[in-house]
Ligand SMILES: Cc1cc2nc3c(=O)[nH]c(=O)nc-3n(C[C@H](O)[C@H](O)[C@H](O)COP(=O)(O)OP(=O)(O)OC[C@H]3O[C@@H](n4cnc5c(N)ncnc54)[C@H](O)[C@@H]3O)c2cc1C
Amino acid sequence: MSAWVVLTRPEGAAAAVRAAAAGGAVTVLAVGPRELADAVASAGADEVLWLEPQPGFAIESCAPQVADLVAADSPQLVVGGVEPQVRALLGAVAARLGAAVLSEVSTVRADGMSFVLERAGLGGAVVQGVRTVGPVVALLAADEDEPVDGTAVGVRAAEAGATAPVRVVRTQAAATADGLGTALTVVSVGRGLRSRDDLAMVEQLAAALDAQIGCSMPVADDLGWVPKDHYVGRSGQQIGPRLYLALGISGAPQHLEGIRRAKVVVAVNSDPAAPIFRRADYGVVGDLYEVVPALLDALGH
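Okay, now the structure: that chain only, the form predicted in complex with the named molecule.
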(Lines of atoms letter the chains of each structure in order from A and count residues from 1; the text may use other names and numbers.)
(Lines give C-alpha, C1' and ligand atoms only; values in the text may rest on other atoms or scores of the structure.)
Protein backbone atom coordinates (compact mmCIF):
# COMPACT_ATOMS: atom_id res chain seq x y z
CA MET A 1 0.00 0.00 0.00
CA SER A 2 1.16 3.50 -0.74
CA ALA A 3 -0.02 7.02 -0.08
CA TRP A 4 0.82 10.38 -1.58
CA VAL A 5 0.90 13.94 -0.33
CA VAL A 6 0.68 16.72 -2.89
CA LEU A 7 1.81 20.14 -1.73
CA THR A 8 2.72 23.55 -3.09
CA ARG A 9 4.07 25.13 0.09
CA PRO A 10 5.96 23.79 3.11
CA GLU A 11 3.42 24.75 5.79
CA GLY A 12 1.65 21.72 7.18
CA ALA A 13 3.90 19.21 5.38
CA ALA A 14 4.67 17.10 8.46
CA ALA A 15 1.00 16.93 9.51
CA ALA A 16 -0.02 15.94 5.96
CA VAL A 17 2.61 13.19 5.89
CA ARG A 18 1.44 11.94 9.28
CA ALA A 19 -2.16 11.76 8.00
CA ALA A 20 -1.04 10.02 4.80
CA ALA A 21 0.96 7.41 6.72
CA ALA A 22 -2.36 5.59 7.35
CA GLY A 23 -2.15 4.58 3.68
CA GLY A 24 1.34 3.03 3.80
CA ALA A 25 4.67 4.30 2.47
CA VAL A 26 4.35 8.03 1.76
CA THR A 27 5.57 9.85 -1.33
CA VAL A 28 5.49 13.63 -1.17
CA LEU A 29 5.02 15.35 -4.50
CA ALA A 30 6.29 18.92 -4.12
CA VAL A 31 5.01 21.12 -6.93
CA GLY A 32 7.00 24.33 -7.06
CA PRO A 33 10.60 25.52 -6.85
CA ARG A 34 13.45 23.24 -5.79
CA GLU A 35 13.62 25.02 -2.40
CA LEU A 36 10.13 23.73 -1.66
CA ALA A 37 11.18 20.13 -2.22
CA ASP A 38 14.28 20.64 -0.06
CA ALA A 39 12.20 22.26 2.69
CA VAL A 40 9.88 19.24 2.95
CA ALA A 41 12.55 16.56 2.62
CA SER A 42 12.56 16.14 6.42
CA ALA A 43 8.78 16.00 6.82
CA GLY A 44 8.82 12.26 7.47
CA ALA A 45 7.97 10.91 3.99
CA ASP A 46 9.66 7.87 2.44
CA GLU A 47 10.33 9.73 -0.77
CA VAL A 48 10.11 13.28 -2.11
CA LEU A 49 9.40 13.88 -5.76
CA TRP A 50 9.86 17.36 -7.15
CA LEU A 51 7.89 18.83 -10.01
CA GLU A 52 8.57 22.35 -11.22
CA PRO A 53 5.98 24.18 -13.32
CA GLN A 54 7.41 25.53 -16.56
CA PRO A 55 8.58 29.14 -16.18
CA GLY A 56 5.66 31.50 -16.76
CA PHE A 57 3.05 28.81 -16.22
CA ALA A 58 0.64 28.56 -13.28
CA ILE A 59 0.97 25.69 -10.82
CA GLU A 60 -2.40 24.41 -12.07
CA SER A 61 -0.77 23.78 -15.47
CA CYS A 62 0.82 20.73 -13.82
CA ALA A 63 -2.56 19.09 -13.14
CA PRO A 64 -2.33 16.48 -15.95
CA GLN A 65 1.25 15.63 -14.98
CA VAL A 66 0.43 15.39 -11.27
CA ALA A 67 -2.51 13.12 -12.07
CA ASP A 68 -0.24 10.91 -14.24
CA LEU A 69 2.48 10.68 -11.59
CA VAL A 70 0.13 9.82 -8.74
CA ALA A 71 -2.08 7.45 -10.74
CA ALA A 72 0.96 5.46 -11.93
CA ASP A 73 1.40 4.31 -8.32
CA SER A 74 -2.33 3.57 -7.73
CA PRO A 75 -2.28 4.83 -4.12
CA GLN A 76 -5.30 4.21 -1.92
CA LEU A 77 -4.85 7.51 -0.08
CA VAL A 78 -3.84 10.96 -1.34
CA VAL A 79 -3.63 13.90 1.06
CA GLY A 80 -3.49 17.64 0.43
CA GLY A 81 -3.72 20.83 2.45
CA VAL A 82 -5.85 23.92 2.15
CA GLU A 83 -4.07 25.70 -0.69
CA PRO A 84 -6.58 26.32 -3.50
CA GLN A 85 -3.93 25.25 -6.02
CA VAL A 86 -3.43 21.93 -4.24
CA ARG A 87 -7.16 21.36 -4.30
CA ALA A 88 -7.20 21.99 -8.05
CA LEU A 89 -4.36 19.52 -8.59
CA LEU A 90 -6.05 16.94 -6.39
CA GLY A 91 -9.27 17.33 -8.36
CA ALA A 92 -7.38 16.06 -11.40
CA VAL A 93 -5.82 13.27 -9.31
CA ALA A 94 -9.21 12.18 -7.95
CA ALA A 95 -10.74 12.11 -11.41
CA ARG A 96 -7.87 9.96 -12.71
CA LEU A 97 -8.00 7.56 -9.75
CA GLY A 98 -11.80 7.45 -9.60
CA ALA A 99 -11.35 8.40 -5.96
CA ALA A 100 -13.78 9.85 -3.46
CA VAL A 101 -12.88 13.37 -2.32
CA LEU A 102 -13.42 14.38 1.30
CA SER A 103 -12.81 17.90 2.56
CA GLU A 104 -12.27 19.42 6.02
CA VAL A 105 -10.48 16.26 7.16
CA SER A 106 -8.73 16.30 10.54
CA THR A 107 -7.65 12.67 11.02
CA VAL A 108 -7.19 9.58 8.87
CA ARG A 109 -6.96 6.03 10.22
CA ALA A 110 -6.66 2.72 8.40
CA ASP A 111 -9.11 0.03 9.45
CA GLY A 112 -8.52 -3.18 7.53
CA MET A 113 -9.26 -2.46 3.88
CA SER A 114 -11.00 0.83 4.62
CA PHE A 115 -10.10 4.27 5.89
CA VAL A 116 -11.88 6.04 8.70
CA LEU A 117 -11.66 9.81 8.47
CA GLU A 118 -12.84 12.53 10.81
CA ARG A 119 -13.90 15.80 9.34
CA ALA A 120 -15.68 18.98 10.32
CA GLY A 121 -19.27 19.40 9.23
CA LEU A 122 -21.82 22.23 9.43
CA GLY A 123 -19.11 24.89 9.42
CA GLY A 124 -17.23 23.27 12.30
CA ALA A 125 -20.26 22.70 14.55
CA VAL A 126 -20.00 18.90 14.32
CA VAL A 127 -17.32 16.29 13.69
CA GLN A 128 -18.28 13.55 11.24
CA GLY A 129 -16.74 10.11 11.15
CA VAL A 130 -16.59 8.76 7.60
CA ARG A 131 -15.63 5.27 6.44
CA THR A 132 -14.52 4.74 2.87
CA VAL A 133 -13.28 1.79 0.85
CA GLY A 134 -11.20 2.33 -2.23
CA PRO A 135 -9.01 5.25 -3.19
CA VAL A 136 -9.72 8.47 -1.35
CA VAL A 137 -8.42 12.00 -1.65
CA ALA A 138 -8.40 13.70 1.77
CA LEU A 139 -8.30 17.49 1.84
CA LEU A 140 -7.12 18.56 5.28
CA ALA A 141 -9.04 21.21 7.21
CA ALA A 142 -5.93 23.20 8.09
CA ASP A 143 -2.23 23.34 7.32
CA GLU A 144 -1.28 22.40 10.87
CA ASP A 145 2.13 23.57 11.91
CA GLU A 146 4.26 20.73 13.17
CA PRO A 147 8.02 20.67 13.44
CA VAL A 148 9.65 19.21 10.33
CA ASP A 149 12.35 17.22 12.07
CA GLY A 150 12.45 13.80 10.41
CA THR A 151 15.47 12.40 8.62
CA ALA A 152 15.90 14.14 5.28
CA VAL A 153 15.24 11.86 2.32
CA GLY A 154 16.64 12.42 -1.14
CA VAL A 155 14.70 14.57 -3.59
CA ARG A 156 14.05 13.09 -7.04
CA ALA A 157 13.01 15.30 -9.97
CA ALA A 158 9.90 14.12 -11.79
CA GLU A 159 10.10 13.43 -15.51
CA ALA A 160 8.59 16.14 -17.71
CA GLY A 161 5.08 15.19 -18.77
CA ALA A 162 1.76 16.50 -20.00
CA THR A 163 0.83 20.02 -18.92
CA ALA A 164 -2.18 22.27 -19.38
CA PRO A 165 -1.67 25.60 -21.18
CA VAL A 166 -2.25 27.85 -18.15
CA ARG A 167 0.15 30.73 -18.61
CA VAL A 168 0.42 33.64 -16.13
CA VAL A 169 0.06 36.84 -18.16
CA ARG A 170 -0.03 39.43 -15.37
CA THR A 171 0.77 39.61 -11.64
CA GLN A 172 0.11 42.66 -9.49
CA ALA A 173 -0.39 43.36 -5.81
CA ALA A 174 -4.00 42.81 -4.77
CA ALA A 175 -5.97 45.75 -3.46
CA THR A 176 -6.88 45.02 0.14
CA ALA A 177 -9.43 46.84 2.21
CA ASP A 178 -8.03 50.14 3.44
CA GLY A 179 -4.58 48.67 3.87
CA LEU A 180 -5.78 45.79 6.05
CA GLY A 181 -3.23 43.57 4.34
CA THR A 182 -0.34 45.81 5.33
CA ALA A 183 -1.64 47.09 8.69
CA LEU A 184 0.67 46.70 11.67
CA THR A 185 -2.25 46.48 14.08
CA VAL A 186 -5.68 45.00 13.42
CA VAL A 187 -8.63 45.11 15.82
CA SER A 188 -10.99 42.39 14.74
CA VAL A 189 -14.48 41.66 15.93
CA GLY A 190 -16.68 38.59 15.87
CA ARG A 191 -20.17 37.51 16.72
CA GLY A 192 -19.46 38.31 20.35
CA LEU A 193 -20.55 41.83 19.40
CA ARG A 194 -24.25 42.15 20.12
CA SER A 195 -25.29 44.96 17.80
CA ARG A 196 -24.10 47.11 14.95
CA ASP A 197 -24.18 50.18 17.19
CA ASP A 198 -21.62 48.57 19.47
CA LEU A 199 -19.15 48.68 16.60
CA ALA A 200 -18.57 52.30 17.61
CA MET A 201 -16.55 51.29 20.67
CA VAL A 202 -14.49 48.87 18.55
CA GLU A 203 -13.82 51.65 16.02
CA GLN A 204 -12.80 53.90 18.90
CA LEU A 205 -10.33 51.29 20.11
CA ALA A 206 -8.99 50.82 16.58
CA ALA A 207 -8.47 54.58 16.28
CA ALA A 208 -6.71 54.68 19.65
CA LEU A 209 -4.34 51.92 18.54
CA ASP A 210 -3.92 53.32 15.02
CA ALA A 211 -5.32 50.02 13.82
CA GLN A 212 -7.40 48.77 10.92
CA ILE A 213 -10.72 47.02 11.56
CA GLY A 214 -11.09 43.36 10.71
CA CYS A 215 -13.83 40.88 11.51
CA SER A 216 -14.91 37.27 11.28
CA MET A 217 -16.83 36.14 8.21
CA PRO A 218 -20.35 36.18 9.71
CA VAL A 219 -19.97 39.76 10.92
CA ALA A 220 -19.44 40.85 7.31
CA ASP A 221 -21.28 38.17 5.35
CA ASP A 222 -24.34 37.42 7.47
CA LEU A 223 -24.75 40.57 9.55
CA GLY A 224 -23.32 43.10 7.09
CA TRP A 225 -21.93 45.26 9.91
CA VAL A 226 -18.47 45.52 8.36
CA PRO A 227 -17.69 45.60 4.61
CA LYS A 228 -17.06 42.15 3.15
CA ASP A 229 -13.49 42.93 2.14
CA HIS A 230 -12.60 43.32 5.83
CA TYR A 231 -13.23 39.80 6.96
CA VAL A 232 -10.26 37.69 7.82
CA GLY A 233 -9.75 34.01 7.08
CA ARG A 234 -9.55 31.30 4.50
CA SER A 235 -12.10 32.91 2.22
CA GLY A 236 -11.28 36.46 3.26
CA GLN A 237 -8.13 38.48 3.92
CA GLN A 238 -4.94 36.72 4.93
CA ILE A 239 -2.99 39.18 6.99
CA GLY A 240 0.24 39.42 8.97
CA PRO A 241 -0.01 42.34 11.40
CA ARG A 242 2.36 42.75 14.32
CA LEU A 243 -0.66 42.76 16.64
CA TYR A 244 -4.02 41.07 16.02
CA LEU A 245 -6.63 41.81 18.67
CA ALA A 246 -9.54 39.36 18.39
CA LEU A 247 -12.68 40.51 20.21
CA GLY A 248 -15.50 37.99 20.60
CA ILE A 249 -14.12 35.70 17.89
CA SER A 250 -14.30 31.97 18.60
CA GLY A 251 -11.25 31.03 16.51
CA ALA A 252 -12.69 28.66 13.91
CA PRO A 253 -9.98 27.01 11.76
CA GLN A 254 -11.17 28.97 8.73
CA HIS A 255 -10.68 32.23 10.62
CA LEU A 256 -7.27 31.25 11.99
CA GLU A 257 -6.00 30.59 8.49
CA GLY A 258 -6.24 34.32 7.89
CA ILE A 259 -3.88 35.17 10.76
CA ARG A 260 -1.17 32.57 10.27
CA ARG A 261 1.37 35.35 9.69
CA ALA A 262 0.23 37.53 12.62
CA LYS A 263 3.09 38.06 15.07
CA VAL A 264 1.20 38.58 18.33
CA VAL A 265 -2.41 37.54 18.79
CA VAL A 266 -4.42 38.83 21.73
CA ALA A 267 -7.86 37.35 22.27
CA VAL A 268 -10.75 38.59 24.37
CA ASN A 269 -13.47 36.01 24.77
CA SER A 270 -15.92 35.22 27.56
CA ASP A 271 -15.62 31.48 26.95
CA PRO A 272 -12.39 30.06 28.45
CA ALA A 273 -12.68 27.06 26.11
CA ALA A 274 -12.82 29.19 22.94
CA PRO A 275 -10.33 27.78 20.37
CA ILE A 276 -8.91 31.26 19.74
CA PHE A 277 -7.03 30.92 23.05
CA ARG A 278 -4.98 28.06 21.59
CA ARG A 279 -3.66 30.43 18.91
CA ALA A 280 -3.44 33.51 21.12
CA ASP A 281 -0.19 34.69 22.68
CA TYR A 282 -2.19 36.60 25.29
CA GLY A 283 -5.76 35.89 26.27
CA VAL A 284 -8.34 37.71 28.35
CA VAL A 285 -11.24 35.55 29.50
CA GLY A 286 -13.84 38.24 29.85
CA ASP A 287 -16.68 40.24 28.45
CA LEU A 288 -15.56 42.45 25.59
CA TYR A 289 -18.11 45.01 26.79
CA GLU A 290 -16.00 45.39 29.93
CA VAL A 291 -12.56 44.82 28.43
CA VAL A 292 -12.82 47.28 25.52
CA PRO A 293 -13.91 50.25 27.69
CA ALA A 294 -11.18 49.34 30.18
CA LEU A 295 -8.62 49.31 27.37
CA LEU A 296 -9.87 52.65 26.08
CA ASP A 297 -9.62 54.01 29.60
CA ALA A 298 -6.07 52.72 29.97
CA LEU A 299 -5.18 54.31 26.63
CA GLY A 300 -6.56 57.63 27.89
CA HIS A 301 -9.69 57.71 25.68
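Take the protein just shown as the form predicted in complex with the named molecule and give its structure as the form predicted alone.
What comes next is one chain alone, with no partners or other molecules.
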Protein backbone atom coordinates (compact mmCIF):
# COMPACT_ATOMS: atom_id res chain seq x y z
CA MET A 1 0.00 0.00 0.00
CA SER A 2 1.03 3.60 -0.54
CA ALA A 3 -0.04 7.05 0.61
CA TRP A 4 0.50 10.57 -0.69
CA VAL A 5 0.73 14.00 0.90
CA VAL A 6 0.05 17.11 -1.19
CA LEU A 7 1.54 20.34 0.17
CA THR A 8 1.76 23.96 -0.97
CA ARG A 9 3.52 25.23 2.16
CA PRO A 10 5.88 23.69 4.72
CA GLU A 11 3.69 24.29 7.78
CA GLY A 12 2.07 21.08 8.96
CA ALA A 13 4.28 18.83 6.83
CA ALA A 14 5.37 16.57 9.69
CA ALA A 15 1.79 16.08 10.91
CA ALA A 16 0.60 15.32 7.39
CA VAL A 17 3.32 12.71 6.83
CA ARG A 18 2.58 11.10 10.18
CA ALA A 19 -1.13 10.84 9.31
CA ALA A 20 -0.41 9.50 5.84
CA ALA A 21 1.86 6.77 7.20
CA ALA A 22 -1.29 4.84 8.11
CA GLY A 23 -1.62 4.15 4.39
CA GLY A 24 1.86 2.76 3.81
CA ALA A 25 4.97 4.25 2.20
CA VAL A 26 4.54 8.02 1.97
CA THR A 27 5.27 10.20 -1.05
CA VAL A 28 5.13 13.96 -0.54
CA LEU A 29 4.21 16.06 -3.57
CA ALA A 30 5.38 19.63 -2.95
CA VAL A 31 3.63 22.02 -5.34
CA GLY A 32 5.46 25.34 -5.46
CA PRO A 33 9.03 26.62 -5.56
CA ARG A 34 12.03 24.32 -5.09
CA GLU A 35 12.56 25.84 -1.65
CA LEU A 36 9.27 24.28 -0.54
CA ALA A 37 10.40 20.81 -1.55
CA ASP A 38 13.73 21.27 0.25
CA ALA A 39 11.92 22.49 3.37
CA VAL A 40 9.74 19.36 3.61
CA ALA A 41 12.43 16.84 2.65
CA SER A 42 13.03 16.19 6.37
CA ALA A 43 9.38 15.68 7.30
CA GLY A 44 9.71 11.89 7.40
CA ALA A 45 8.41 10.86 3.96
CA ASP A 46 9.87 8.02 1.93
CA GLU A 47 10.02 10.18 -1.20
CA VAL A 48 9.56 13.86 -2.11
CA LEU A 49 8.44 14.99 -5.54
CA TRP A 50 8.61 18.62 -6.61
CA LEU A 51 6.17 20.24 -9.00
CA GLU A 52 6.33 23.93 -9.88
CA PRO A 53 3.63 25.79 -11.83
CA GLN A 54 4.65 27.32 -15.13
CA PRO A 55 5.72 30.98 -14.88
CA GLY A 56 2.67 33.20 -14.66
CA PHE A 57 0.30 30.34 -13.76
CA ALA A 58 -1.49 29.79 -10.46
CA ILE A 59 -0.86 26.72 -8.32
CA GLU A 60 -4.37 25.53 -9.15
CA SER A 61 -3.25 25.15 -12.77
CA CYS A 62 -1.35 22.05 -11.64
CA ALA A 63 -4.55 20.22 -10.60
CA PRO A 64 -4.71 17.91 -13.67
CA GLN A 65 -1.01 17.08 -13.34
CA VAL A 66 -1.31 16.44 -9.60
CA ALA A 67 -4.29 14.16 -10.21
CA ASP A 68 -2.34 12.24 -12.86
CA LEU A 69 0.72 11.81 -10.64
CA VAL A 70 -1.22 10.60 -7.62
CA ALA A 71 -3.64 8.37 -9.53
CA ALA A 72 -0.78 6.60 -11.31
CA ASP A 73 0.27 5.16 -7.94
CA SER A 74 -3.30 4.18 -6.90
CA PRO A 75 -2.83 5.16 -3.24
CA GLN A 76 -5.46 4.26 -0.69
CA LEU A 77 -4.84 7.41 1.38
CA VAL A 78 -4.10 10.99 0.32
CA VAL A 79 -3.53 13.72 2.92
CA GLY A 80 -3.45 17.49 2.64
CA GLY A 81 -3.98 20.64 4.65
CA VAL A 82 -6.78 23.18 4.81
CA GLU A 83 -5.42 25.99 2.64
CA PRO A 84 -7.61 26.75 -0.40
CA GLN A 85 -4.96 25.84 -2.97
CA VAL A 86 -4.51 22.36 -1.52
CA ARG A 87 -8.27 21.87 -1.41
CA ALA A 88 -8.43 22.62 -5.14
CA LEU A 89 -5.62 20.17 -5.92
CA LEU A 90 -7.09 17.44 -3.74
CA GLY A 91 -10.51 17.93 -5.29
CA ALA A 92 -9.01 16.94 -8.63
CA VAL A 93 -7.26 13.98 -6.99
CA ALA A 94 -10.45 12.77 -5.31
CA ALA A 95 -12.39 12.99 -8.57
CA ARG A 96 -9.73 10.99 -10.41
CA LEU A 97 -9.53 8.31 -7.72
CA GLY A 98 -13.25 8.20 -6.99
CA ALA A 99 -12.24 8.77 -3.37
CA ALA A 100 -14.21 9.76 -0.29
CA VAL A 101 -13.24 13.20 1.07
CA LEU A 102 -13.18 13.99 4.81
CA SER A 103 -12.33 17.38 6.33
CA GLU A 104 -11.11 18.57 9.75
CA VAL A 105 -9.30 15.26 10.29
CA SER A 106 -7.04 15.03 13.34
CA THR A 107 -5.84 11.40 13.29
CA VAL A 108 -5.77 8.51 10.83
CA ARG A 109 -5.09 4.85 11.57
CA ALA A 110 -5.33 1.68 9.55
CA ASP A 111 -7.65 -1.11 10.74
CA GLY A 112 -7.34 -4.10 8.49
CA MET A 113 -8.48 -3.08 5.02
CA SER A 114 -10.17 0.11 6.23
CA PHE A 115 -9.16 3.43 7.79
CA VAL A 116 -10.45 4.97 11.00
CA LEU A 117 -10.30 8.77 11.06
CA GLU A 118 -11.11 11.18 13.85
CA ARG A 119 -12.30 14.67 13.03
CA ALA A 120 -13.77 17.68 14.79
CA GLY A 121 -17.47 18.42 14.64
CA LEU A 122 -19.80 21.16 15.89
CA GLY A 123 -17.02 23.72 15.95
CA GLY A 124 -14.71 21.47 17.94
CA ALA A 125 -17.33 20.53 20.56
CA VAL A 126 -17.28 16.84 19.59
CA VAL A 127 -14.87 14.37 18.02
CA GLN A 128 -16.37 12.16 15.35
CA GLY A 129 -14.95 8.75 14.47
CA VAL A 130 -15.35 7.66 10.84
CA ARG A 131 -14.52 4.29 9.28
CA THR A 132 -14.06 3.99 5.53
CA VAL A 133 -12.26 1.88 2.98
CA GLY A 134 -9.80 3.48 0.61
CA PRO A 135 -9.26 5.41 -1.41
CA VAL A 136 -9.86 8.36 0.91
CA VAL A 137 -8.69 11.98 0.83
CA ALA A 138 -8.17 13.47 4.31
CA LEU A 139 -7.97 17.22 4.88
CA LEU A 140 -6.16 17.76 8.15
CA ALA A 141 -7.44 20.24 10.71
CA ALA A 142 -5.16 23.14 11.52
CA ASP A 143 -2.82 22.38 14.42
CA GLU A 144 0.36 23.57 16.01
CA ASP A 145 3.42 23.63 13.80
CA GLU A 146 5.84 20.80 14.44
CA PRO A 147 9.57 20.86 13.80
CA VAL A 148 10.64 19.21 10.53
CA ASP A 149 13.89 17.67 11.71
CA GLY A 150 14.03 14.10 10.42
CA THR A 151 16.49 12.61 7.98
CA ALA A 152 16.27 14.40 4.64
CA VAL A 153 15.41 12.39 1.55
CA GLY A 154 16.27 13.33 -1.99
CA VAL A 155 13.96 15.59 -3.97
CA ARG A 156 12.93 14.49 -7.45
CA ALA A 157 11.32 16.76 -10.01
CA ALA A 158 7.97 15.50 -11.24
CA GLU A 159 7.58 14.81 -14.93
CA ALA A 160 5.73 17.40 -17.00
CA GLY A 161 2.06 16.76 -17.57
CA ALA A 162 -1.32 18.29 -18.28
CA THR A 163 -2.12 21.69 -16.78
CA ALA A 164 -5.19 23.91 -16.59
CA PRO A 165 -5.20 27.42 -18.15
CA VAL A 166 -5.30 29.31 -14.84
CA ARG A 167 -3.09 32.37 -15.19
CA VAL A 168 -2.25 35.03 -12.61
CA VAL A 169 -3.24 38.35 -14.17
CA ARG A 170 -2.91 40.64 -11.15
CA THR A 171 -1.54 40.59 -7.60
CA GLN A 172 -2.26 43.37 -5.13
CA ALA A 173 -2.28 43.85 -1.38
CA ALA A 174 -5.64 43.11 0.21
CA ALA A 175 -7.35 45.61 2.44
CA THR A 176 -6.56 44.72 6.04
CA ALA A 177 -7.26 46.12 9.45
CA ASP A 178 -4.73 48.83 10.14
CA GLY A 179 -2.01 47.50 12.41
CA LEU A 180 -3.69 44.18 13.26
CA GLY A 181 -1.22 42.06 11.32
CA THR A 182 1.81 43.68 12.97
CA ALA A 183 0.38 44.38 16.44
CA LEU A 184 2.36 43.12 19.42
CA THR A 185 -0.83 42.75 21.46
CA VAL A 186 -4.32 41.87 20.23
CA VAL A 187 -7.51 41.77 22.29
CA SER A 188 -10.14 39.67 20.51
CA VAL A 189 -13.78 39.17 21.39
CA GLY A 190 -16.25 36.45 20.50
CA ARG A 191 -19.88 35.50 20.96
CA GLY A 192 -19.45 35.71 24.71
CA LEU A 193 -20.09 39.44 24.28
CA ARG A 194 -23.80 40.01 24.84
CA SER A 195 -24.35 43.28 23.02
CA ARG A 196 -22.66 45.75 20.72
CA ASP A 197 -22.70 48.40 23.44
CA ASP A 198 -20.54 46.16 25.62
CA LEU A 199 -17.77 46.41 23.05
CA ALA A 200 -16.84 49.69 24.75
CA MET A 201 -15.28 47.90 27.73
CA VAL A 202 -13.26 45.68 25.39
CA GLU A 203 -12.03 48.76 23.55
CA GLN A 204 -11.10 50.31 26.90
CA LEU A 205 -9.05 47.25 27.80
CA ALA A 206 -7.35 47.29 24.39
CA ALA A 207 -6.44 50.95 24.88
CA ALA A 208 -5.00 50.18 28.32
CA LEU A 209 -2.84 47.43 26.83
CA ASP A 210 -1.93 49.46 23.72
CA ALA A 211 -3.52 46.64 21.74
CA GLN A 212 -5.44 46.22 18.50
CA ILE A 213 -9.02 44.90 18.47
CA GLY A 214 -9.78 41.58 16.82
CA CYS A 215 -12.77 39.25 16.87
CA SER A 216 -14.07 35.84 15.88
CA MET A 217 -15.81 35.48 12.52
CA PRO A 218 -19.43 35.51 13.81
CA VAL A 219 -18.93 38.85 15.57
CA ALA A 220 -17.93 40.44 12.27
CA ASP A 221 -19.90 38.42 9.70
CA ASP A 222 -23.12 37.57 11.53
CA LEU A 223 -23.47 40.42 14.01
CA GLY A 224 -21.54 43.21 12.30
CA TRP A 225 -20.27 44.57 15.61
CA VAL A 226 -16.65 44.73 14.41
CA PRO A 227 -15.47 45.49 10.84
CA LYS A 228 -14.99 42.35 8.77
CA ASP A 229 -11.30 43.05 8.20
CA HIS A 230 -10.75 42.64 11.95
CA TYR A 231 -11.85 39.04 12.30
CA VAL A 232 -9.14 36.51 13.02
CA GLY A 233 -9.24 33.10 11.42
CA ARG A 234 -8.33 30.85 8.53
CA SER A 235 -10.20 33.01 6.01
CA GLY A 236 -9.56 36.27 7.88
CA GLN A 237 -6.52 37.78 9.57
CA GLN A 238 -3.71 35.35 10.40
CA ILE A 239 -1.62 37.05 13.03
CA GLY A 240 1.40 36.46 15.27
CA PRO A 241 1.30 38.91 18.21
CA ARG A 242 3.38 38.50 21.33
CA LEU A 243 0.16 38.45 23.35
CA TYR A 244 -3.28 37.37 22.17
CA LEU A 245 -6.13 37.84 24.65
CA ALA A 246 -9.28 35.93 23.64
CA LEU A 247 -12.44 37.07 25.42
CA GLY A 248 -15.52 34.90 25.09
CA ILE A 249 -14.14 33.00 22.09
CA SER A 250 -14.86 29.26 22.05
CA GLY A 251 -11.93 28.39 19.79
CA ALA A 252 -13.28 26.86 16.58
CA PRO A 253 -10.60 25.37 14.29
CA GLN A 254 -11.18 28.25 11.87
CA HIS A 255 -10.20 30.74 14.55
CA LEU A 256 -7.28 28.74 15.92
CA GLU A 257 -5.73 28.69 12.46
CA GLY A 258 -5.59 32.48 12.57
CA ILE A 259 -3.59 32.57 15.82
CA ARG A 260 -1.23 29.68 15.26
CA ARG A 261 1.76 32.10 15.21
CA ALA A 262 0.77 33.91 18.43
CA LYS A 263 3.51 33.71 21.06
CA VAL A 264 1.33 33.77 24.20
CA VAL A 265 -2.42 33.11 24.19
CA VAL A 266 -4.59 34.05 27.18
CA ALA A 267 -8.20 32.86 27.08
CA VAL A 268 -11.22 33.95 29.13
CA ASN A 269 -14.30 31.77 28.73
CA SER A 270 -17.09 30.65 31.03
CA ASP A 271 -17.05 27.12 29.55
CA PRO A 272 -14.17 25.07 31.00
CA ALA A 273 -14.41 22.68 28.03
CA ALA A 274 -14.02 25.42 25.40
CA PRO A 275 -11.48 24.34 22.73
CA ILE A 276 -9.63 27.66 23.10
CA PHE A 277 -8.17 26.39 26.37
CA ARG A 278 -6.30 23.63 24.51
CA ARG A 279 -4.41 26.35 22.64
CA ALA A 280 -4.09 28.81 25.54
CA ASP A 281 -0.92 29.29 27.56
CA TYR A 282 -3.02 30.82 30.33
CA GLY A 283 -6.75 30.35 30.84
CA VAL A 284 -9.39 31.91 33.04
CA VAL A 285 -12.67 30.07 33.45
CA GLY A 286 -14.99 32.96 34.14
CA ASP A 287 -17.40 35.56 32.84
CA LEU A 288 -15.68 38.21 30.72
CA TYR A 289 -18.07 40.74 32.32
CA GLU A 290 -16.29 40.10 35.61
CA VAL A 291 -12.79 39.48 34.29
CA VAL A 292 -12.46 42.54 32.03
CA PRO A 293 -13.42 45.08 34.75
CA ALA A 294 -10.99 43.34 37.11
CA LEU A 295 -8.22 43.66 34.52
CA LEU A 296 -9.04 47.34 34.03
CA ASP A 297 -8.87 47.90 37.80
CA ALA A 298 -5.51 46.12 37.96
CA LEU A 299 -4.23 48.33 35.13
CA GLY A 300 -5.44 51.47 36.89
CA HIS A 301 -8.22 52.28 34.41
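We call the rigid core whatever largest set of C-alpha positions still superposes within 1.5 Å between the two forms. Nothing here was measured: the structure is a model prediction, and the numbers come from that model. Numbering follows the first chain given and starts at 1.
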Examine residue 25 after superposing the rigid core and state whether its CA is displaced by 2 Å or more between the two forms.
no
After fitting the core, residue 249 CA displacement of 2 Å or more between the two forms:
yes
Rigid core fit then residue 163 CA moved by 2 Å or more between the two forms:
no
Core superposed first, then measure: what is the displacement of the CA of residue 265 between the two forms, in Å?
3.6
When only the core is superposed, residue 294 shows a C-alpha shift between the two forms in angstrom of 4.3
